[in-house]
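A lone chain, given as structure tokens: the form predicted on its own.
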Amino acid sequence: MLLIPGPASRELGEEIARLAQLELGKLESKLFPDGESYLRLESNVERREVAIVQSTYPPQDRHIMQLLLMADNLKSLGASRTVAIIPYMAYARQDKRFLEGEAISIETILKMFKHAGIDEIITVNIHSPWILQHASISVTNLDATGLLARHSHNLGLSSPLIVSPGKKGEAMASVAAKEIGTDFAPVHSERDPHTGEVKIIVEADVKDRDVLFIDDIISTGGTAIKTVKTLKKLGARRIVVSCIHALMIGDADKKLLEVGAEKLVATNTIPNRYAEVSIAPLIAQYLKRER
């Protein structure tokens, strides 16, 4: 397999061919002054299995038309099978019509893959897992639940406790806790029928206990900010903030730090400053394993 590292994703496609051992590919890209991508394909690819690594965080649409690009080109240019490494996976939130006329965008998105001639999708965390049951494509949905917690043990962490918002966080935080011998709590919301003001609710006591606060991805902040608010109520002890994908949009992070948290960690699955854990080990591992 050849492994071509996409502009978004160039450092950790490098890191993935070193760990899984795979020949790295050459691509020259860059824009032109109205904004459009310029791609060249600098390897052979004729016959062979290609793997191109692009994340697709913002801006989504760019990157995503970088991949299509890519793709459409190796399969011109007689590539016998494209696997696309899409870290960060955008428009998964949309997964159904909350209303009626709504684009599904999701579906949309890994249709538009598949005609590219991208034969299987390797991806980390996506935000609606369940849409793969149904999706137009092959899609391998790699957890690094465990890579998060298990660099828990470089905090300094006292015994934490696991917590994570809604029904899919509290699955995230089950796995964290199992895999480090912890505890976890789920974390949910109520809304006050009379304020509408929304209340966070911990199943625990976390008095005086550090707390890890994990999530798949963090935006806006929203929920991590309350949460984090109510965790230093409640009084605990140490608190630090961890997700796979760190968007943290507006300011998400300075929020995070000024209500409380001590510290940020992530994954770069999206390049940011606090990418202390890196996911290429999770894939390099998946390649080694299904080659």
Contents of the next structure:
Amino acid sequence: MLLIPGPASRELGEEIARLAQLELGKLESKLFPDGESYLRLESNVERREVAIVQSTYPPQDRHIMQLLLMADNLKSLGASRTVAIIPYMAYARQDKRFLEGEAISIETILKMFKHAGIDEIITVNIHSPWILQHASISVTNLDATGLLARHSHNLGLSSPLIVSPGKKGEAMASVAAKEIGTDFAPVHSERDPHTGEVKIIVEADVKDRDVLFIDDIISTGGTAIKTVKTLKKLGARRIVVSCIHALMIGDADKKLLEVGAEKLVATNTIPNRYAEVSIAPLIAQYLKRER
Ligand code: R5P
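Would you mind giving the form predicted together with ribose-5-phosphate (R5P), to go alongside the form predicted on its own above?
Let's see the whole complex now, leading with the same chain.
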């Protein structure tokens, strides 16, 4: 298998290739003055299985377009099979019609990837894993919760209570708690589809406890900020906030630190300043096992 890092994930792609002991392919990329992407494959891909690594963090549309260009180009240059490693899958949060007439973006995105010639997708903690059962393309969803929890635990928290919002968060918290041998508590978040307003209810006694907040994604930070505020009000001691996908839109990180988070920790599915945990070993291990 040849591995080609896309413009959005050069460093991560190189790390995966090194750990999985895969040959590294070469791709030239640049932006035209009008913002369109130019890509030129410099490796021979004829009759080869090729993995491309391209995360689709902001600017999502550009990174998706580059992924489509890469995949279609591979197909037309004779690659036998294309695997797309998409550490952060954009457009995954609109997975159903919350309001009548809305576009179900994740379905559209997956159809586009398939049409461009992608045979298989490997992603990490996709927002709605349940949609994958009926997806138009084979998607493997790897879970980085264990990696993140282990790293965060090593920061010196004392028997931290793990909290994570929502039903999916509860499952995530349970995985993290098992990983480091501690307990977890459900946190309910309710988002109003019209105003975006989020309400938080923590179902535990957090007084004088260290807390590890863990979530799949921090976007505007609204959910995490409200949870940290609630935890502080309830008397929590040290609070570390961690997430797999750190979008950190606007001042999300600054606000989190202001309301009482002691430290922020994230993975590198999206390049960010809190990326202390690399998901490269998780992906490399999967590639080695499956191939
Ligand atoms: C919700 O289902 C997710 O797990 C996150 O809690 C949420 O999407 C984060 O978004 P924001 O940072 O904008 O509150």
